[in-house]
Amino acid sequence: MYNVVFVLGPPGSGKGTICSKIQQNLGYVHLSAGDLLRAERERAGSQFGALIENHIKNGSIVPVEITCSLLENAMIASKDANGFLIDGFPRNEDNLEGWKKQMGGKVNEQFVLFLSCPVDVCIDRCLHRGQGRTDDNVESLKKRVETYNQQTFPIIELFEKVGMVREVNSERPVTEVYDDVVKVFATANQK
């Protein structure tokens, strides 16, 4: 069973710098669905490019099937880390169906680290993060803010009804966030 934390927060709240360090220092493997879905969209050959940059573009959801089986191809890939952080999935119901009935029994899901940020911080940042993604532009951001509300948000309440979710403030300083989510882990792994 491998071991799986959920990270989410809306667009920009710094999930992907968040788990970067959490990787460099507590062994777990950093898995971005929203990484995944656009390297599977440029893999020459690939038969859900288009669907993908289509939803991409759009900031609508990729089918729960493509992300949940190219979250699954990681995590056998790197079957030796400590644990998986998934980044940035479930991001709907759908999807969280979807993950149950296709990973269920698969992995132990420790918990839900929340990144909690103000949207208007979090869309200054995407905007000038320099990343040179196609859905860093006022459009796109306002689309994705939209269905992490509308959609996402809900799914984080769910895990806090089961007393999965951790939440960490983001707006600060990256060093105070890692330091506050190094003591969610730490309490976490005593269980």
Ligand SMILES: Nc1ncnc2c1ncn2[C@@H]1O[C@H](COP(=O)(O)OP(=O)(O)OP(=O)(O)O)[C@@H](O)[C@H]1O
Given for the second form:
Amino acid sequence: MYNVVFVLGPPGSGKGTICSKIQQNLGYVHLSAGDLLRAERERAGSQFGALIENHIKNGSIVPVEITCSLLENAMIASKDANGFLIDGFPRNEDNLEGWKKQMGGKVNEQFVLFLSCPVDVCIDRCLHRGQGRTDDNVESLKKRVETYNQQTFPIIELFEKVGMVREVNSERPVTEVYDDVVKVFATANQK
Ligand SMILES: Nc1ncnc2c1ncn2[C@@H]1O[C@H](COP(=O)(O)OP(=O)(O)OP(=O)(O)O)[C@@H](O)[C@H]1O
Ligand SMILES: O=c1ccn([C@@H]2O[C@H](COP(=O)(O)O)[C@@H](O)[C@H]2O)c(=O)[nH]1
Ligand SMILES: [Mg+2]
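Go ahead and give the structure of the form predicted in complex with this ligand, now that the form predicted on its own is out.
Expanding to the full complex; the earlier chain stays at the top.
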């Protein structure tokens, strides 16, 4: 059984930043669904490159079978990890259903780390991220935020209903956010 923590929040809320610090310090392996999709987009011979880029630019969601297979392959490649941080997934109901179908029985879902941050702050962070992402522009960000509000936030609410959400306000400096996140992990791993 793989231990899994889903890390969700609006675009630019700091998921990747916090996950890389948890990976360094707590022995979880960070798997960003977006990074895996970007790597697949660049992979020579991939049949999904154009489809993935189209979804990324439009802030829409790639079919779950593609994302889930990339995640499962990455988990198999690091099978000795203490656990996995699944960053930016599941993003909608179809993602959640596809995940259950493919991964149900193979994973122990510990909790959902929800990094909450006002959208205007998030957009500003993305516009200044400086990584050359094809979706860090005003037009794509508008669509990404719309997808987040319409499809991803309802998934967080679903997890909330079953008591799985641990919310941390990520509008604050990274060190403060990280300190609170560490407390969340300490409590979860005590049990
Ligand atoms: N707490 C913070 N305070 C200020 N800047 C931050 C904070 N956390 C992250 N950042 C910066 O904001 C930008 C976005 O952060 P990051 O890439 O971690 O977000 P993300 O949630 O993974 O975004 P996306 O959903 O677009 O992948 C980066 O430039 C990062 O350095
Ligand atoms: O599960 C996922 C994760 C991501 N996507 C697509 O990738 C971009 C970028 O994701 P980030 O988390 O911001 O790196 C996202 O807007 C989607 O288009 C996806 O389809 N499914
Ligand atoms: Mg990210």
